[in-house]
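What follows is one chain in structure tokens, specifically the form predicted on its own.
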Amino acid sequence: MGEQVKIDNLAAVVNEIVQDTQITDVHTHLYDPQFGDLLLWGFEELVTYHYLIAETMRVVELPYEKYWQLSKTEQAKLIWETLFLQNSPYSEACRGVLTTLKRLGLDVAARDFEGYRKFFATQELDEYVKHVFDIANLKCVVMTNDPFDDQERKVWLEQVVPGKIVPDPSFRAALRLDILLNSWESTWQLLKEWGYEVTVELDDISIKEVQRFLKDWIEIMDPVYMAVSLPYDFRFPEASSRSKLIEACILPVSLETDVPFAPMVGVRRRINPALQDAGDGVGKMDIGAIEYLCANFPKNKFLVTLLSRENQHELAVLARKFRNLMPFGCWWFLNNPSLIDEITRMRFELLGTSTILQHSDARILDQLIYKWDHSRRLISETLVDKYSDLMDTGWVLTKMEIRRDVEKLMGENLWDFLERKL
């Protein structure tokens, strides 16, 4: 059976295995460094993350428009002075900055804004990326890749396809379809400009052409999945272009190409437009839409994450009923320790090991360090509790079995679900 684990050293064994296991980060907003300035990194980007902007604007008497007129350095200095010097920085977003600095070997107690800036300014990007991956102990990350973003589209078509850029296997693509699905009434004109014979009415020819568009970009990107961020009031089926595109285009292409569909649902966009990207909110969805997809398209595979805390129990129960559904991570506003702990425990209790516990959702490279540092601790603590409950029954555990479970939860479940090799 292998080396048995005793209750008195269970915590040490679990923590060691969780820390040592390399992770597949199933959802980020990062880029291969060869994509240039699309990859955000460094101290000023870390400090001006939109969570910290929203937190700062709660307590400073500064008009929103004045903030956006500041330079990046001025914005970072304002946030640093407001949240880190004038208040104790114990919010998760603030603590994340400090965890990152500490793990990089910097003196957090010095509160040295200029010193931190200078440290990052001396880093060579390619080597720094490797360093961050080593600290976070990552095997690979899945990007978010939008063919409708002019800057990114240009890289794919002019550099990746001609072979000027060889994609780094540490950065896997995900084909993002927000603009296609949520803005068809204007997006169809873009596709027409690009040589696809589509009309706004989505007739039979348009359906085939949208399918061709999807297959073209799947060939270009080799994505792990096709993703879309959807509003909290998403319904399926319904009489809308989005619903028709999903049923007639996304799902058939997903099935044909073995590229799962990943709806990410629960966003309320720009509830405070003055905050720009920091102004989005959250809403509870009717999970019947996910149930309908799983039940009526049983050969399709669905990777799903929902933004509302109130939807998490429903999603876990639904996953018990449909093996073509894989819940993943604690998305966006749920990526906070108290909620990660609650959701992780609930998923363990309902789904056992058949889930993907977490993703970083990192928009800035350096965030990988703190997101996974904090998540590993929570995962380890929860596993210790669950294994303790198991051992109380008289069940015997081995190190090999614990390692097997952890490897599934931190990456293998994704690749097994996709039926792909890493």
Given for the second form:
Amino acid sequence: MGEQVKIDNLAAVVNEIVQDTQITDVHTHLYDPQFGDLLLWGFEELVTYHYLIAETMRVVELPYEKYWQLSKTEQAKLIWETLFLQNSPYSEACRGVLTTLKRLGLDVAARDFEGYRKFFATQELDEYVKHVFDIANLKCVVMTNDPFDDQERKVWLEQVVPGKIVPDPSFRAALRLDILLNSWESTWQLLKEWGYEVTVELDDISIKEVQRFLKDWIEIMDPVYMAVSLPYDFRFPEASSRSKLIEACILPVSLETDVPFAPMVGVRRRINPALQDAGDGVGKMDIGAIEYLCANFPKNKFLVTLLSRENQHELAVLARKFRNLMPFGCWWFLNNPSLIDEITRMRFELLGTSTILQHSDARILDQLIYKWDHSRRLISETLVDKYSDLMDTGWVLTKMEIRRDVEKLMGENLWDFLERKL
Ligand code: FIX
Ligand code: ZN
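Hand over the structure of the form predicted in complex with D-fructuronic acid; the form predicted on its own is what we had up.
All chains and molecules follow, beginning with the one already shown.
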């Protein structure tokens, strides 16, 4: 039966296990350091995270275009002055910077902008990556890999394919397909340039050639999944190139290669274009599109996260109906303590242990430290409540069972889902 847990040390046991469990971070925008300056890291990158740009530009009078003309250091100083010194930095993105500094052993009370910059400037990147992974206690992170990004495509084709660099297994790939699926009317010409016999009309030959394009990049990247960010008004099926590409190319190749399809739905891209990456908004999607995919393609696997708070409840209910649907993460505008708490509780109550609770969405390496510090605390608190309710019924719980559950929730559910035969 294993060592039983008593109610009076439940919190300590759960917290120890949640802290000790290595995480698979299922969605990030990080890169293996061998990919060069695609990997963002360091104090100025931390402070100029697009979440903090949005928060700063709310309160300064500076015109947007003037902000973008500043140097990275000047941008960081403006954000630091505005959000951290002229206001208390308790927004989640501000707090995150300070948690990261604290976990790196720096004196947060000093408010020492120059001192923090100097600390990061003295780090040796490869050692520092290991240090960040150790602090955050990560098994691996999944990148976001876009074959349509010129700089990234060059690394894959000129360095990875010829074996000049061997990707670090701590950085797994995800084949990102926004450009293919959301802009086919222009993207088809790129594929043609690259030697794929496609036309904008997506005739039979084009369908086969897009499938070949997908399989070529799956061969190159060995992705954990194929992902796409889809707008809040995504519909499926519908009379559109995107719908045809998903049905005739993505889903058959996903089935053939056993690489799941990961629709991430709910963005309203660039509602304020002047804010660039910080200018995206959120919209509630019609969950019927996800339901149609799960119901009509029962052999396909779908990893799904949705951006609207209301959609996350609908997604959890849908996951109760379809074993080929694995919900993941508290994405973007949901990655805040109040909403992580609400969504995590709701998932425990509706899905038990059969979900992937969180991803970091880290764009900057150092963010792994705070995003996982904050989420682990919330997951631990929520689990203590759930186990306490369970023990209140007279159920006897062992430490081994808690460890088993936490390992599933923090990553094993992904790997099991990938292996599962539907
Ligand atoms: O589409 C995505 O992967 C989003 O996560 C990003 O576009 C977004 O800017 C982000 O980084 C949110 O955390
Ligand atoms: Zn993302």
